[in-house]
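A lone chain, given as structure tokens: the form predicted in complex with the partner chain.
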Amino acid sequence: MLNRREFLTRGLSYGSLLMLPRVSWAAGDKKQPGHRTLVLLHLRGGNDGLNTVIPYNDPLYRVLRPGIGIGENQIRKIDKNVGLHPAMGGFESLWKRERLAIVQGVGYPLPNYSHFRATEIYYSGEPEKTPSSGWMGRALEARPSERPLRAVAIEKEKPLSLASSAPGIVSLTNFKQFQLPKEARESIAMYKEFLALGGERAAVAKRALEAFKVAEKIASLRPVRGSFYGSLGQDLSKVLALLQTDLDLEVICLSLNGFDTHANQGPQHNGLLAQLSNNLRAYQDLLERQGLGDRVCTFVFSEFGRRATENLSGGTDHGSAYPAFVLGKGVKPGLYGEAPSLENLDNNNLRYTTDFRRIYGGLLKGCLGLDPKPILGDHAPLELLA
């Protein structure tokens, strides 16, 4: 872990580049009250929620899933009705330590079954229209700030969830890609001269210099070591590196691929849930050991769940409602919402019981101190955070 002194000495070794105009990464933000960093993890492909948070006491579960249903003695029971998939020891531990909230039956009216469109819906927070901004993008606009870096996506391209007119949003796959080539030194000198010209020129120069400063900052980061593995582990090591700095980001986005389990679901889903649960547990542990537990809240979602009935290839097809997870020290733990009915299905799909915008609202309120209504419309926020 990089403490403040180490950070400063390492920073100074970048020599003349630091003669850039002083930037206050977070402290200068008198406008906004403190916030928690919101970490958004998208399980891409559509997670099979019914095998993740399992209604083991409902006889219909075995009827719907004669082949791929999880054996009762393997299920990690967390209350008298539901239990977690056997691979989720990490989440069971987080549940016992009261760090986990599980929201059941997440979805929205007239569900869409296309990966592309459903992802757009979750990222824009607006199921009814063609997306042009992200829900977090709008949140950042609602919280004007002077910070040069506010949101990071550990992705190749900026996700729609961060589409915004607000600056300070970056997508990256590794920190080194921001390494300034040595010619950048001269560029920075040129922009400083430009700054002196005033007027429009100065506005351009200011923006450019800030951008170089942000690049330099990101390039100085190193992924945090820990008991992480797999692509999620690699991404979480980068998330932790970002969380450990004085950047005080408002949101970080990342995703884990592979949940589109149409055939022979067992081993694939097993591996993914293990990766999810083990890595997030290690990550949450590390955060709390470093005293950052109160500063971060992590939300795990998918673009849809999967069909209640299994298919003939030992897997499941695209579905709708599923359980979402919220992790963190400041989270009010427990089960939220109503488990979707296994009897009253919508063409073999689970009917949603909690609109996802209620979770978003609760996160906007609890993490960023925002009124969700102008951003998401009228959906009573879930009080997820203390």
Partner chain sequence: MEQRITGRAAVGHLLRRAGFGVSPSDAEAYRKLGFAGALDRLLDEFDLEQPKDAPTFDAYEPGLIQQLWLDRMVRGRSALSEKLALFWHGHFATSNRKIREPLLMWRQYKMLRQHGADRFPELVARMSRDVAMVRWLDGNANRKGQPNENYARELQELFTLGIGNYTENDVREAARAFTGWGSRRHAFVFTKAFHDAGEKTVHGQKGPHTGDDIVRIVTSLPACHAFLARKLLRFFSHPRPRANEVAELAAVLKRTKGDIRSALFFLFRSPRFLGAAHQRALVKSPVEVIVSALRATGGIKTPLWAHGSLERMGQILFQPPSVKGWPAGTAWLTSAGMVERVRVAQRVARSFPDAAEQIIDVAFDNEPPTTLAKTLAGLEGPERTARALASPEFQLC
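One more: the block was the form predicted in complex with the partner chain; return the form predicted alone.
For this one, just the chain is written down, with no partner chains and no other molecules.
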């Protein structure tokens, strides 16, 4: 007779199955009714917030950006003070449909301008510490579950944001990565035999068979067709495929590269914001047509913004505060937080007005039904979701 260690090792040691989540023995089998899947989209490189959500009514904007500033007649005005970049027609549409919340002046005390460290801070949710876990990883630990799959990153490697002792967290770039090798059939047969034995072996076998079933389900998925383009469109088509299944995921992570616009920012930033805005509008439209609008919330963030002043290369250098976006059918739309002052700068950097952990707290509370304080500390959550 196999002991438990030999049983698990023999049954879960084949090829792509190494990517499967570990068997969990925790209580709480299902995501709570009414909770949403949280989709996290990282704009890698540091998005220039001042040319994304533009304070067109502030004369200092033109003073700080005489070359790369956006002409007032091009700006998509959403209120009497601010407007969106002209390439963001998709976000303007979401704004008019009350599917978009914009949080201004996002940052934290003593900002870091290194891509690596700033990303580490946003992924861990702990600016004051050397990270040992991710903010979403801690959220998954806070509500244990026996489900074999809880979180997916559309990345080559799992991001720090999902670092956790919780099982059920994987990364993928291609659904076929989860195709079971032929040898796995022997393990499946073995597990089915052990189901009849009862006791701990049967419990382990039940969880292992659930994991195999999830792997087969993912391997059978195909990206959803839609009005998508570019690398973000490809990834969103995979996100939609995952959301259409009955996997009941709690979080999905993905990213869009290219926002480190030190030189010749205009055309590069224009293309990136168009890709972001148009793809997310198409994605939100499909979610709602498929009856999934109430079950998904999407958060768009960057590791930092750019400096208020343009540089001599027609670009912007690493900065601090920037606007973040929350979109979905259940979002309380509108502008949140105070726009950073263009007069009271910190070495040409915008001073933050909204701690990013307040957004995280609102998402944990509104999407996952969790108390954010044990996960993030004492930061009053923004009430972003109905």
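Remember, it's a predicted structure, so these values are computed and weren't measured experimentally. Heads up, when I say rigid core I mean the largest set of C-alphas that superpose within 1.5 Å between the two forms. Positions refer to the first chain, counted from 1.
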query: Rigid-body hinge position between these two forms, taken from Lys206, Tyr113, Pro267, Asn174; finding: Asn174
